[in-house]
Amino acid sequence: MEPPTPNQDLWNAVDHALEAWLAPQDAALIASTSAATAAGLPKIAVAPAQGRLLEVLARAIGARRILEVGTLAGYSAIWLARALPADGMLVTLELDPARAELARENIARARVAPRVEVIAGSATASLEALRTAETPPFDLVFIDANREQCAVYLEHALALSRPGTVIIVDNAIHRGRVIEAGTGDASVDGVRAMMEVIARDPRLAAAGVQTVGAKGYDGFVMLVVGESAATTAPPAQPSDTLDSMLAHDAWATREVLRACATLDDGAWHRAFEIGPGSLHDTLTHIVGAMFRWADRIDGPPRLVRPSIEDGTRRAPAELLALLDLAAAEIAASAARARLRGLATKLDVTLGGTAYRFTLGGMLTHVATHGAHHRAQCLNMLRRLEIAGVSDRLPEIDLLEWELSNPE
């Protein structure tokens, strides 16, 4: 006999059975859900079976420090906090102060408050603050916030991780829409941008799982950070002039992207008769070229990956995440090139024509290619005539970079 065709009623029944068998809710969890409903919060918290999964995973890896992006009323925070030892700590980030306060009340009712810190405010600002404060790395990161910023949250999560950290991203399948390109839906595009970052990052082992249940059709992505530095920032103390040039190149592009962070969509995509045509397109070209040359410098059998200049519209923060990855790849390619000898020549095909370049020449090209494009970006920013942006263009000379890296 064929099994019944899955439907929402069946998914609900199975979830309730799993909850009864494996994840029975106590009074504190039930009260948390009731408080969220009474406050008019959207019903987007994880289901009990998913909360139990988070707890089990945290216990399985022996997590002592957990970071959660997206608190809501604290339901998933309670599950996660219960996996921690007495001296463990969960840091959870919530945009809305009222929701953060409600979460604190629910967490206190569950008697896990001593192990939980709820931080109210913009998640990106809070993550930046954690990084600036040189917070010790987290063992597990749970990202359950707006999909538009998935790539940005992942970038911060990696910087706050260590080799072996597990990162879980919820709501990644988006009822199957994750496979749709060019939807114009920022939430879909945000997840796809994150997937692109994951696919390009050699540090990450990742798996995606589609799920059905009381929350409908969705899924999650789970990642393990590999044995390499958790941050992709360029080295502060380059070993030679070429390293300095490569590090300055990435830093300068990063500064221009940060100058674009507050632009609205119209300014970010405004067409100019300069270079590739807009700030978005020009900065995408700079970062895309870094990926292409990293592949070429490593040479066969490594293939040149598809270009990120594929028409996808990315926010400045998403390009920042890709830039950090590209800079790390260029640095690694440069190290391998030195072992082979910078005078080594490779055959490279550009626009259908074959050329022969030295590894040193290609790396020097990478280090200098972005300079005139960044000048184009500064010209565009100036012509936008936006107070606080056009009149505060970043100083991105190499000596400015040295001053910002005094060690």
The other form holds:
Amino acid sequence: MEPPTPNQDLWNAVDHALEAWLAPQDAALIASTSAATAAGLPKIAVAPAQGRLLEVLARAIGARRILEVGTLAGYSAIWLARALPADGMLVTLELDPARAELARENIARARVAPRVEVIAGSATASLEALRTAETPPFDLVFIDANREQCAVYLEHALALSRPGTVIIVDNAIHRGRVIEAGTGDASVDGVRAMMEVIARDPRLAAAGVQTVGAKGYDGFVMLVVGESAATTAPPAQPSDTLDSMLAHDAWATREVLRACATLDDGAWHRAFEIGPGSLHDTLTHIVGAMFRWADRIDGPPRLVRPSIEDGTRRAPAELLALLDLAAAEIAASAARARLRGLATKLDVTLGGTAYRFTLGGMLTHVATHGAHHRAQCLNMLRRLEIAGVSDRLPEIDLLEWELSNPE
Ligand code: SAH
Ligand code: MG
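Form predicted together with S-adenosyl-L-homocysteine structure, per the form predicted on its own context:
What follows is the whole complex; the chain from before opens it.
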């Protein structure tokens, strides 16, 4: 008999069979899906076979602490929590308080409530709070929220990891759209940015898997954090000049963005006859240039990343999140450049003209380029004449950074 041509009906039927053989749902799981449907939630929870995969993985690595980003009604959380020992813990993050509340009810019905904490609110804020609270590292992280921010979630997950932590990012294939460059669709660009972060981070061993099933055509990325991954930030005090310059550069831009946090829209976008023109445009340019130089230093072959200088208006907090990504990329580029030799020359085309630069020169340029434009920002901040801002400009020279670091 000719095998049937794969199609959605067949995938549904096979998923159904896999569920019956390998992933039978009990009354609590079924009830949680009914409750989600009754509440009008979209049908975007993992399928039973996928929930079972999460459970099997969690058991395989003996996970005791699990983090989930994107709870919905708690369906995947129940599968994950069932893999935990009695003293294990699952922390799951959900933007929508009503969904978080429904998830708590579903989780209680499944009798895993003592092992599960559902935190309502923006995942970025919750992840930052977990980092600030210095929560112990997680053994397994399941990222399953909005694709737009998956690179940011991954960065946070890495900071909450230890060597050996397994991270799974769901919905990473997006019906194949992941290979489309320049769509301008933030959900595609978000996944692509994450792929690049992973590709450039020598600490990570990652696999991408395409899947079909009851949820259509999608897939996931699974990675394990390598031995060299310190649990959180890079060492407080790099001993090397280049590392110091790059770490200082990111810190100083962060400080300037923080100084902008309280500005109203008028001040943030006010045009000056200085540099790129406004605080927003100048800081966007600094962060955008970091991404571009990371591309040049690590290319070719390189994937297209979203240009952040595309006219999109972003708040200081959004630029801060992008800056964290850019700084991580530059740090990874510097680590690789060192392996290749900082004196290695590379052909670079800028504005149609071909140049040859050393890797060390390009990396140093990133730091001095930031300093040049930050000086313009400080000038703009002063000229705004806002009490509490213009008279309290951040002190951001390199020795201030050294002093701000403990030890
Ligand atoms: N893991 C769930 C499905 C999650 S669906 C399961 O398989 O059962 C994705 C969820 O992420 C949605 O409920 C959505 O509200 C949530 N989400 C989207 N953006 C978010 C954000 N910025 N912070 C936290 N949660 C977010
Ligand atoms: Mg999903």
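Rigid core: the largest C-alpha set superposing within 1.5 Å between the two forms. Positions refer to the first chain, counted from 1. In this text, all values refer to a predicted model and were calculated from it rather than measured experimentally.
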| item | value |
| --- | --- |
| Is_shifted P48 between the two forms (CA, 2 Å cut-off, rigid core) | no |
